[in-house]
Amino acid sequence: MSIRNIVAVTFFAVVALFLIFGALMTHPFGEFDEDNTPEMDQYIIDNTQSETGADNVVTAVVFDYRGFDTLGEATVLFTAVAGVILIFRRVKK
């Protein structure tokens, strides 16, 4: 086995170790409280312009609660755009 074999099987079980462990480690989806709201759905509403001082509910979500999440798509959809311009590139001789 090459040294880039070992190297690309160690990358994808970091990879698959750290995958693992983020879903192990997710909450639980749909626990409700006294009043038969969803949990975090409710601590959002409550707590948004304190935490925040946003007006808009939606707007603190995307880019205050999961401003990283956010910021993470716009660098997927960033390659994803450059990698297309480059495989359709026209290569000058």
Contents of the next structure:
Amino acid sequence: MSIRNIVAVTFFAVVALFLIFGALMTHPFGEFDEDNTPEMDQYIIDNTQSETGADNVVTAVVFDYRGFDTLGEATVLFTAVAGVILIFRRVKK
Amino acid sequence: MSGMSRIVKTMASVTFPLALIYGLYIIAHGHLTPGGGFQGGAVVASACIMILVAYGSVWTMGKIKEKRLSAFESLGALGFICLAFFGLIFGANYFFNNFLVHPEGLDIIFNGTAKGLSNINTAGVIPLMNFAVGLKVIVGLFAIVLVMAYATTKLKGEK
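Having seen the form predicted alone, can you show the form predicted together with the partner chain?
First the chain shown before, then all remaining chains and molecules of the complex.
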């Protein structure tokens, strides 16, 4: 067994243990854990309808509460399109 | 060779408006139902890419150039940022303020919050931002695929 395989198996075991224990330590699906829920979640769920008038809470968060983050996403898309158009242009000889 | 067979072209032409309407519905109802500008824009861009695959990149490039698509994408981005800056000017003086929504204000268009369920004309700037982002995603994704397909196509006279 080469040293490369030993390193790979060790890395795999560490990551697998990390993932398994991480999955076991999450609280059960669908149960409301009041101690570990941030206040921001409950505030957004309670007040989105009256503050923004949008039924879709996700869109309200993306475009209103966290609009600055969406601006970054739009900038990423713009940069990607500009780069692809720049690279894949047809050079006329 | 431009495009696929006549059967594929006909089927693409028939299914294109349905996919177009579905994507535009997702964009327009972004603040009411699951979805939004990004998701609906991806659906409409997929419909446009289906036309591109069926008819070939040379035919599509003859219909619309990528410079025009790029201009439309810049228009979407400008609309999005302008709506954000309007909140700075007209609203409560901070960036991305939803300045059209006033719970006790007049019942004008795009302002109908806290009066029961939302409708198509509520939620202030959120639908307008959905339209801007939707336009941006439609032409952005379509421009990427169009340019890639056209650059890898052999034109007549090329070896």
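Residue numbers count along the first chain shown, from 1. Source: prediction; values computed, not measured. Rigid core here is just the name for the largest C-alpha set that superposes within 1.5 Å across the two forms.
#### Entry: Flag for residue 78, CA shift 2 Å or larger between these two forms after aligning core
It does not, since the residue 78 C-alpha is displaced less than 2 Å between these two forms after the core fit.
### Query
Does the C-alpha of residue 67 move 2 Å or more between these two forms once the rigid core is lined up?
No, the C-alpha position differs by under 2 Å between these two forms.
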